[in-house]
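As structure tokens, one chain now follows by itself in the form predicted alone.
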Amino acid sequence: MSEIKNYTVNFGPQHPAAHGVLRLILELEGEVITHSDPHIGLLHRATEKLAESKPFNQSIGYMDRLDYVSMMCNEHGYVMAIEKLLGIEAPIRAQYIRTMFDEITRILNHLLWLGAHALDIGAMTVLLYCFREREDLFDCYEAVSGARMHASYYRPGGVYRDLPHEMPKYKPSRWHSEKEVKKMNANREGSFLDFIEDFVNRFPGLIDEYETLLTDNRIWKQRTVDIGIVSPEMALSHGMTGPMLRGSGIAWDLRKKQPYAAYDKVDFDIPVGKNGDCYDRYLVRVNEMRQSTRIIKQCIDWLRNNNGPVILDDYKIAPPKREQMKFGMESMIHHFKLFTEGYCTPPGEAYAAVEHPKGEFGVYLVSDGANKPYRMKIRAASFAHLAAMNEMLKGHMIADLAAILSSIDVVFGEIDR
């Protein structure tokens, strides 16, 4: 008989399955893992120090940098609080881009964490399948702030800019001649919500080709079914959010519990799993994605047939136009204090919370009538799931920690903030 000998390792933080800047000290026994210890605080960037250091205007950026995969709603969970200490309410045609944009950063949030998923356990051409969905949704972020990833596009009162009629064209190149531009550019002759309402209309066959890869097939079930297990006990008492809440049978949705934005006014299911193990997590985010599309066309039809503001008129919270701006001395004024000192708050305190596309994200200002947060505090989706991590992996093998590590879906911009 062989003698097994218990090891001490690192798995990380270089590792390519430890997502980043995740270092985990594993006890083992063989190849069992007996006890695991995840170490953070290697990407630590003071986010919310660096808050209370700014006007609240001026931290709006630094939220789409907390998840990198889920921007838009890292801002939604920050400016809802900014709204509730101001007292203030969104208009009802930018509470609907807010919703159709946050269900836009799920999709774009599922589709990177499936196809790093696949690659993690062995797959890989569903992470070239999600790359080429996720570029379409890039180019509607890009549409509406300019920026591809970090659009800072939330604003406390609204949204910075209405919907454009007309999406970015590819040109003719010496990669691409003028009859393949022109049929990359099928989708793009119309209005941004002609984009949009093509790519919802695709979408739904395009998961059905993630499906077919992926949901049957029985290396994928060998990998992840009974792999990982979260009892809906065990996922309550860590105060575990989201799909991996959901994946434990338990459906919790703060889109139905505590609607936020147009939530209460679009019709949707909330998927939940039985087993609580690293293939029902699967199932409940690809789910997801199915449900999202459903509400993006419920915003599509309501945004085509109601017009109106996106933005208050309160030229103490929200900038003048521009072209007012360069013409009127009174709204040059504004301009000028607003990006410079901003506005100050009542003093008090106020909690937001988001159904992040990882769970609760939530934030909480505390005001003590300053024009910047006296004290900020993040509540990361992800931070209680990594906690759970020497729970989840005892008994499991070390090929088992990369399907269980992934299956949670972590990011640590937002767990090292």
Given for the second form:
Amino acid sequence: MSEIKNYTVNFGPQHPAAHGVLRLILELEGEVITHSDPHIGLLHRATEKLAESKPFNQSIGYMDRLDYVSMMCNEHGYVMAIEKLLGIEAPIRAQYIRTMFDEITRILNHLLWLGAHALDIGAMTVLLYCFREREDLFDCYEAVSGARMHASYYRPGGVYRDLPHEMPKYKPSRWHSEKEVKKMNANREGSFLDFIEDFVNRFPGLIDEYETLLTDNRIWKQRTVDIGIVSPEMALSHGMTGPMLRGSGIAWDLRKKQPYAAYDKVDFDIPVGKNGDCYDRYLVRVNEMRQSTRIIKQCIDWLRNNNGPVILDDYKIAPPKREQMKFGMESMIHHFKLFTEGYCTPPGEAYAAVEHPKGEFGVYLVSDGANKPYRMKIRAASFAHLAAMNEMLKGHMIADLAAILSSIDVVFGEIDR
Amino acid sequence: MIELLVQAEPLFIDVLKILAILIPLLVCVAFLPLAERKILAYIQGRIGPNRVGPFGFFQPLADALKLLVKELILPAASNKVLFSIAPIVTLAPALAAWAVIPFDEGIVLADVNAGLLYLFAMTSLGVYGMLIAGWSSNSKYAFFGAMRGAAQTVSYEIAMGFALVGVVMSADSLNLTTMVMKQSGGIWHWYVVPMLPLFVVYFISAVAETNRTPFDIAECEAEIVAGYHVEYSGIAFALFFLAEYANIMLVSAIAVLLFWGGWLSPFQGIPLLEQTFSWVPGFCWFFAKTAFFVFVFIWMRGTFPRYRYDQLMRLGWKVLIPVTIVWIVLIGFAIELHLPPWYV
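Right, the form predicted alone is done; let's see the coordinates for the form predicted together with its partner chain.
Then the entire complex follows, led off by the chain already shown.
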């Protein structure tokens, strides 16, 4: 008699639903998954080690590239850790700008997540809708930092520069006539704040659009309700954070529990789920997008009415103004020192965590008093979530694997670091 | 020599007829992907292909050329013979089925009396291509696709068959031309009116038969990459592609013939409109209706998420088949009672 063996399938690292380079070894009984073994490390770029060899500021760019769909939130965690080490605090206007951009980033991340999640479950149109809106948010990134993704906008002691007074505009080309361009530029005529305000006014209607396609769709519900249930106990024991934890009904949100930036000055709710299944996580994230628009709106109001510096005036930490540098010897020396040697922090250690779109993103810095960290440790939210993969998958079918994996919202830049 | 030509004449004419069907069909099949991409693009707020020719009109030619010049890869561990014939086995029935499709009254290659049976046989054969492709590739993902495809096609064949039984009962014939002619007399005579549930079942099954969203589990990218044709490249892959689109048009054409009055004008029996539109030839109506259902296929792809394998089975066995059985019984009563205007 021949022995019946389970079917073993190599899922990834080149699989379209693997969200990057996850490699899962699946043991299957027919279509049912009996065991799954995630293999990670295929996108390891030694970020933590690299940071040890560079002045503090020069690692901000690496933070963008960790979780490359929520760039500024990563920066925020890192910058906050440095600020803690230095014992400084950014000016209030910078805090509001950071809050606003954290929420823009959250929407960016959730939009990509929603699109990818829907695509994994087979609804392809949502992806394109989501990317349409992501374009506008990338334009916001571009307007303040010049880069559409890897912004390096947050700096210890504030942000790189104040919000611009005008938005970049489209120009007529072979493909777009003058008239079309005028229409495309309609919401770009005013300042940056006008542009983002126009976006947040439009955005709730657009979320409704996605929801009409998905929320009450019978197929969508069949594919997500009761799939990949995470009980509150399991969520806590695995160290889950963010929407994974909130989907299971635990209202834990660092923005409320240990407020940073200007989160204690804005009004918002924490959406929570009930069952902890894919559907609840979907609802939590969609509602988080709505809450984010609320926060952005409040930030816009504040930023319109309150001017002030956006970065510390301390030239030992923040670079002096360009004009000063052209005439002042001292400023030039400051600039030179800052961009070559950087600054030294007092010896010690600091941990700062932000409510990243995926969960708690923390940076732990140990400094021996030099101009670069002695050791940096990054706490990536999805790492803990992915560890629960086997438990979540057991007994589900291959089709559910796509749903569960994408409902975790994994990005490998962050997990492998 | 002349004798030979005269002898061969019927054959020669048949070949001409076949070409007259096949060439427009293949042209349609080639342009359907373009139509799909364009329609999907507009659904999704994009423009779609627009670089090759005006509005991307020559995109299919570029695609075909690309696929033709690509290398054909035979996986080392595959069964080479079966691997090579699988695309042909898939495409051949999809084209052969058109032999019995009447485009207008009398315009049909083979007006056989068991036309519907023949159609059914041909559409069922397509699954062998899928099975052979999945098995011979000797790849795990392809094998999954083949298994899923086989189970799905077999299950939905039953629902589809039952749905068509209603039409056969009503028309009292298996000949497609007769079936259409029985529906003449106005839009309310079309079989979709008394048999709407059967039509819905038929259409859902047709979507499942052609492996289209939301039932594209045999080739869904997010789970099993491309399913049964994951190992195919170049023109072999294109044949699968062509077969899929030929099948979409085929099932749409069948839906039109059996439920929507085939080539009959929708204005039949409406005093003023009938005269106004009497100049429109029948096959135009046929094409227009078929095109609409093809559009619905594409529309669905732009709208729905995908079913899971077991949910798909449940839908087929527990919902569609019972619905058809109940409705067939009702139709039986209607025929017995000579319910006007369909069963007089």
